[in-house]
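To begin, one chain is listed below as structure tokens, in the form predicted on its own.
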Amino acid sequence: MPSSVSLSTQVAGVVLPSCIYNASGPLCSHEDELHVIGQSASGAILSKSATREKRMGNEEPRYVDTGWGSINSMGLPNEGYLYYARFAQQAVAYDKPYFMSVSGLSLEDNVHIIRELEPFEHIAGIELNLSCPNVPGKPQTGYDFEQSRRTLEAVFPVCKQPLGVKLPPYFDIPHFQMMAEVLNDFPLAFVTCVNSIGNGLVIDLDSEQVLIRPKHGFGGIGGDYIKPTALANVRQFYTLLDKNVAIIGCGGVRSGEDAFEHILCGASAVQIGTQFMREGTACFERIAGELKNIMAKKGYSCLEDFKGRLKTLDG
């Protein structure tokens, strides 16, 4: 592995070790889990999406690998906020950041829960989730431009860490623009880029049947298939956000090329989901290894060699 090549990158204020990380969902649920992320190659911890309460979640079977990438309806399974604040303090012995991610059911929850963090001084950062697709009778706040305005109007006086925010995929224009114009009114920290796909349909042909039990089949399409939407995202919000917001990129990440291909739309640094279910925590030490192997052959040395410098056939 080439060791003149650096993965380091910063988010929130903070140095990451390595851009590569865990997007909030799969196997961050627990403590236990939290620490096998910490001792793992991750450049970073960041826990499950944490409601007011704690939540079982949607009935099983609610995650299915597909194969070219997964279905879930979770309905955000988590032990509650406290939990996860809570373990900010043992995040400390492993030398990396450790982010909370949020998703409170109503605006007043995420308010609380948000006012309640502000003794935990260890967490680094908040990452509020705007994009859940998976809570049966829940829409997501971030295709309401306005109320997602009303949602940082409201959080920002409370926050006292830094804060980022959790997309959904966006796939109009003028949806780009119009949710950018809603960012760009407060100081975020980061754009993470993005969410599953919401309400997919995935079919078994020989039994014919729905693949997950929740809200009828629909659920949440992840990996593979939504790379081509979350580099789009990625480069345009890096386009249009102020240039102190960090975007992180998520969606379809499995190699060191996917990587190079979100970082080189803009990303700061990316979160690997379906791919860390499938094979654990060995991912993100292969994919970063992968990852500097194409930095030393292009002759970079740095993220900052490359990222956001996407090339466009019209010069």
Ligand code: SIN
Given for the second form:
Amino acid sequence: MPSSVSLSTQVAGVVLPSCIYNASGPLCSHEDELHVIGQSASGAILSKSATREKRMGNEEPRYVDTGWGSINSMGLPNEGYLYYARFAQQAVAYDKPYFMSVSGLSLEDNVHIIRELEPFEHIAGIELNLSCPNVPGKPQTGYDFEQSRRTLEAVFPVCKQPLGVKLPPYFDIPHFQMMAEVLNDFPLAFVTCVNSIGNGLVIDLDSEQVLIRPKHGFGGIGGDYIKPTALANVRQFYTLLDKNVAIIGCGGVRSGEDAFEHILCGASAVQIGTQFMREGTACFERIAGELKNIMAKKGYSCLEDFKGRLKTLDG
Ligand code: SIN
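Any chance you could show the form predicted together with the ligand after that form predicted on its own?
Full complex below, order starting with the chain above.
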């Protein structure tokens, strides 16, 4: 692996030794899993999205790997926010930041959780999840621009750690602009693009059945299928948001090539979801090595050499 190439990056004012780390979702719900991420080549540790109370989540089967990606309707199974807040002290053992994902089931829950996180000084940043598609009866906040604004207006005054948001994918140019207008009114540290594409349907031809039980088979789509959508969201928000907001790319990353494309679109770091679930923590070292090789071949020594420098055909 070329040693002259650095994957180090900064998110929320802290240094990550590598720009490749885990997405909130797979294999980050329990302390033992978070320790495994800590011991791996992951550039940070990110927790499962935490609610106010512990949740069992939706009925099984609720996650299926389809080869080209995944469909899930986990329904936010997690241990409750205090569990992940307390892990912050243990995460100090690792030479990388610990981020906590928060996904309250209401605005009041988000305010409560974020206010209560104040004393946990080893939380490097909070990723507020505005985009879980899998809780029946709870719409994705990120698709309601006014509600997104109200949420940020309520949480920023009580938040003492750097705060970022995890967005759903957008598909229409005016929607990117409307969300960017909201986000640019707040001192966001980062924006993670994207959560799974909500409410997709994957069908087994032989049995003529859906693959997952919750919500009659509808669930969030991740993996290869969503890379073009993820890249478009990274690019749009990189272009539209204030330059001090780091963009974290998430969606369809299974190789160094995929990670390179996210960074070229403007990502400061790249999260791995479906491929992490498939391969375990080995994916962080493998993808980082592949990314370094691509950078070395192109003569790049750090992310800044190509971050955001995507070329278009119109000059
Ligand atoms: C889930 O737990 O349902 C997945 C989390 C998410 O999509 O935000």
